[in-house]
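Heads up, the chain below is alone and in the form predicted alone; it's given as structure tokens.
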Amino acid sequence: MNKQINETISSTIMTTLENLAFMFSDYGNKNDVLDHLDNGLMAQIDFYGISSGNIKIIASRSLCNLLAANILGIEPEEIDSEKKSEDALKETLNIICGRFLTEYYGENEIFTISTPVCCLAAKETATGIIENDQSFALNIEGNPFLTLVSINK
């Protein structure tokens, strides 16, 4: 991965989460991934504008239900259903790539950002991702969240 799309994606992720979610996070092992995917989430985000690409994150279904609990300020375990979980993590993604695309291209830059879509992490979706170059994981409270950045020029 660009040395400098790497700075910037981690740190706006590291950013993010402290400041929406009060969760802490530093860089982890891309292997822990597949150790914690039991009804793991993946989710992907598009954006076009000077450059077109996407951002893909998967993350345990633990540590997505602890995300949803810290942003709706209650237990995990009230944590009701699936779906809570799921809008945490797009939602999550969604303010992680408008950030990610105004501090790597700057404010002065336009892009359309698609709609964040959330789906099962398959164990051969996320081996895939681990095995690109590009992809890199962080620890967060403990769990791993794998990101992979793909842009197109």
Given for the second form:
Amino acid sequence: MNKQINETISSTIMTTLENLAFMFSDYGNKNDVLDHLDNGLMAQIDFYGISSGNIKIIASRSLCNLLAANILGIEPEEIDSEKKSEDALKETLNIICGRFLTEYYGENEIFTISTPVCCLAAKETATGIIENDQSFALNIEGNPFLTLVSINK
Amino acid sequence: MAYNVLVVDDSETIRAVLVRTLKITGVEINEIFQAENGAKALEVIDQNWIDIVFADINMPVMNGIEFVQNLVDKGLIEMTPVVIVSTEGCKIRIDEMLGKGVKAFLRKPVAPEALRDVLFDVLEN
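Beyond the form predicted alone, can we have the form predicted in complex with the partner chain?
So here's everything in the complex, that chain up top.
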């Protein structure tokens, strides 16, 4: 089951980033995450329905700035507040979650999705996610993007 | 005729993208209002003539479903066309909202052409 979840979520992330931010990604090494954690961000979204759980993602600050810039159609240097990169990461996760749930559970299951939350990614938290066998990383234009889907029931 | 548009989304990023896209659709726009949730959107509608609303579902304070229900309860859903712009993919929920009078549904991320087509369909027809 977990392999299928990870295949679905990774495919969803790749497609979402391409369509939302014109960013292309491939599978990466999750051990690279700690090397790129410079003031990085962690975002989480919870979902409730036929299954309940959450999705956590961790990205470096430079990747978050690039994400925000690409979505907004401006240069990364023009991202003038941390709030913009945080908002971009949260909204990206929101879209990923909604699309993942439809891809994995089908179009006839009703889910309630929480408002995404975002905070600085602590090294201990990132390490915990990296050590989780179910987590994986994508490489997005040279930046690792760590993902963990947890299903409670 | 120039139209007043209301964009409702808790993400400032998404609002900025929608506003930018609306400005290049070719539809003559008078003013674009913005609100970060359904409750704020209702305040805007109370104080201004709005020709079309683009609203998200997943928002704090008042979500898009509650916002649409408020418009239905107040008898405003017919004169204030609402287009849902959401990550929602559940057919049951989409059909439920269309049944309440929502004019169209766009799934995020929204292609500019899709937004333009819906804008023309709802306003020009």
